[in-house]
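First comes one chain, alone, set out as structure tokens in the form predicted on its own.
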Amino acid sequence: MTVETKVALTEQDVRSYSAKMNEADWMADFRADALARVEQLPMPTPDKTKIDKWNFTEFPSHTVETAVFASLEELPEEARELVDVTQQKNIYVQHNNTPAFLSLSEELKAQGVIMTDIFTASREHGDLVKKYYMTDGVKVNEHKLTALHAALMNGGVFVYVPKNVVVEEPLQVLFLHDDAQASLFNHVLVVAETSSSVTYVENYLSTVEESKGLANIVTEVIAGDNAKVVYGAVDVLADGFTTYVNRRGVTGRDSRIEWALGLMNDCDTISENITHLVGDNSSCDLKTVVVGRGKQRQNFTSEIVHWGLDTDAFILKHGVMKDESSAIFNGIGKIEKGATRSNAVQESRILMLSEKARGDANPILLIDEDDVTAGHAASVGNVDPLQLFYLMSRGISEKEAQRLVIHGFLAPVVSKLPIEGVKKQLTEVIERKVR
């Protein structure tokens, strides 16, 4: 049996939606061309996970229009906890599929920094968006899900930092999902030009008990020569979603991308994070934490591809599986021919908290060059009994000792998130899921 991939929406539907959102004309053509490719392209094939029976195309509604917010004070309580409403000057909020709030400081505007919803960006900054949108990062024709995303994109944000501009304070984006009918085809595009620097942090917060929609999310991060992008994210999507997430980075010469990802969805998830180190002396640091529970099935592919000389990469993935959940960690370090003196290191570790939980860590090194350094480490197992014994010998209960071990195990990523409210959210989500 293969998954039904016929899309109910027609070319006229996607063109009408583009017109409704007042997008640039080229975006309507882009959508229509992508929709025509969906039926011809194959599904992605994540290693060791069969997705032929997963639903990636059927959903109750393409868009759900919901309330906008006059101020951050109007956010629901769970959302306000993620935001410093008195201090955060640079923030964008999307409410289901509606651009709901935007604040960007006058100082950053004066320096040419752009942060706006993807629809406004296509209209007001069309040349910039067209230059980078699904060109160097994620391609439309990679497989069915990338083409489907391009055709049905119904939200997202565009961030642009001009040459030589250093954004000192983090830019924050909140994708608030509180309608079970809403699907998320979000596109995030972050561009940092030569010698610029930016920290971007996003939250996916789903407050419904069970979603009836889909999540097909694409992120593209473009770091120009000598640029630095720190990208933090906490994903908390509800049970019921079928989720595909593709986060992609491309580096120029002497540039750096740092990823700190807390992947805390309660739904079945396929997640790809791939960074291409194109420029010489560029680097990438990728840190990911995952907690699975219930009967979740999840597959996480983390890949860094070395193209330039003297490129450096480090992948760190820690996961905790409980109940009957399962997760596949595919870590790939690929050094292309000509990427001399590159360094590719990775570490994947999974803790299993119950007999029926499953974890599989697959470190892969693909090396086509001789003068390089590469290494990997992987482990899958239960909580170390010696650690538990040590803590319990100090008067701590077994349950509390296990909780402390888990938080310590996940701390290398949690500590990297640059916004305190977001760091607190991730800590609380971990606490809730492992309790």
Contents of the next structure:
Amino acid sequence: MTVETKVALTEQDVRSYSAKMNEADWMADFRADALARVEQLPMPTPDKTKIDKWNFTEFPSHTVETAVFASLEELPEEARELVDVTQQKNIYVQHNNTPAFLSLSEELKAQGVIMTDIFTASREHGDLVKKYYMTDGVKVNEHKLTALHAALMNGGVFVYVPKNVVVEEPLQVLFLHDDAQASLFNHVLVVAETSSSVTYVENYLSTVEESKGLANIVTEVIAGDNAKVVYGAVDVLADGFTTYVNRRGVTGRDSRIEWALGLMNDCDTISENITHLVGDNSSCDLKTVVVGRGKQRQNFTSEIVHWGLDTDAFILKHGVMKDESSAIFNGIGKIEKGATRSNAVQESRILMLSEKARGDANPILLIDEDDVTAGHAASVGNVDPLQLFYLMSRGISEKEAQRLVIHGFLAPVVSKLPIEGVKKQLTEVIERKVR
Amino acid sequence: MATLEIKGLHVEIEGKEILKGVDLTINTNEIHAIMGPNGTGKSTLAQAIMGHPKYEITSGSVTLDGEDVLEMEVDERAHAGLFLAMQYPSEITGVTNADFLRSAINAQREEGDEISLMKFIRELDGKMELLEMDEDMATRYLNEGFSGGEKKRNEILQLMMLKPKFAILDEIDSGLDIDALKIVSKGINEMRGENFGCLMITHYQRLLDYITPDHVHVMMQGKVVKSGGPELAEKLEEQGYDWIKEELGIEDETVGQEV
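Next block: the form predicted in complex with its partner chain, after the form predicted on its own:
In what comes next, the whole complex appears, and the chain from above leads the way.
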């Protein structure tokens, strides 16, 4: 049996949605074109996870209308904990599918920095968005879900940092989900021009018990020559979602992308994070932490592809699996022919907290060039009873000892997140999930 | 005065009996040394008293001032006043030595009566200086990448910070050079007093040159086969263990591989 993959929306629907969101005309055509391809394209095939029975196409409604926020003070309490309400000058908040709050400092605006919702961006910065939107990063016709995303995109943000501009303070984006009927087809496009630098941090915060919707999220990070992009994310999507999240990076010469991802969803999730090191001497550092609980099924692909000479990649993934959750960690270092003197290193570790939890660390090196260095380490195991014995012999309770071991295990990634509030949130989410 | 009493202790690991009836009584203000060749059950005794998950007590008792230690969880044993300096301390990544020590101290105190940060740091600095430990060892992850000698010092640091009633030191001297041995001994001697009792397990007389024991015991075949004063250790140093084996008619002193 295969799930019905027919999409209920017609070309007319996507065009009228585009018009309603006041998008540029090219975006309406782009959507219609993508929609026409959905039917023929195959589903993605994440290694070692069968998704043919997962529902990625049916959802209660394409968009829900929700309130905007006149100020950050109006955010619900859980959201305010993530945001420094008085200090954060550069923030975009999306409330379900509604662009709900935007603030960007005059200083950054004067330097030409752009941060705005994706609909407005398609109109006001049409040339820029058109140049980068699903062109160099994720392509519409990669598979059914990318085409579906392109057709139904219903939120997201565009960030642009001009040449030589260094954005010192992190830009923050909050995707607040509090309507169980809402689906998230968010698109994040971050473009950093030559010799620029920016730190972007996003939070997915879902406050409903159980969602009825889908999440089909695409992020594209384009780092120009000599640019640096630090991308932090904490995803906390509620149980009930089926989530496909694709975060893609492309580097220019001498540029660098750093990912620090806290993937804390409570739903079934396919996460794909691929960076193409195109420019010579570019590099990528990819850090991910994952906690699975309940009956969650998750698949995390972390891949760095070396095209340029002297490119350098480091993948570090740590995951904790409890209850009956299962997770596949695919770590892929791919060195293309001609990417001389590249270096691909990866480490994946999974800690199991229960007998019924499943974890699979799957390190893959695909090397088509001679003069390179590469290495991988992977392990799957339980909490070491001798570690617990040691800690408990000093008077620490079993629960606290286990908490210390888990925190220590996840610390290398957690400590990398660039905003204190977000780091704190991730720590708290981890506490909650492993309790 | 507090008393730790071990009576007729039998211990198995994976179905193999290692301890075959150990009797030993230790009071505070006393230092006991257990000596004996490899494989006679010394470390098993230490681990079993603390509650190592692999060891199964098949019969006998361990009590601390009459309280049944064997009924307690490992952390409760620590709260009752027991401490084991381990031969192979675990490494815990991501948890700093200082954070760990503070958690351990606070775990033994009532909620709301946690040690103040200032007091903790002052005390930690003082003890680390006495043990000639680098300052950065407080902020390094617990035992991670520590040399053998650093781990042993760190065990003694924990001992000094936690101030238990009874400490069991499992081969605290193994792998230490003479300078490190002197420092570790200094730490242990600092603890000596009315409120502290100690059971040292060692192969070597050398440790006893720096920490004079009140009582010396010899273990063979999973039992204490001979007890005496410090002079017993000296005799062992001069004559080895063969005379005891002869005296007791023992051919093979071991009980099998120690874990």
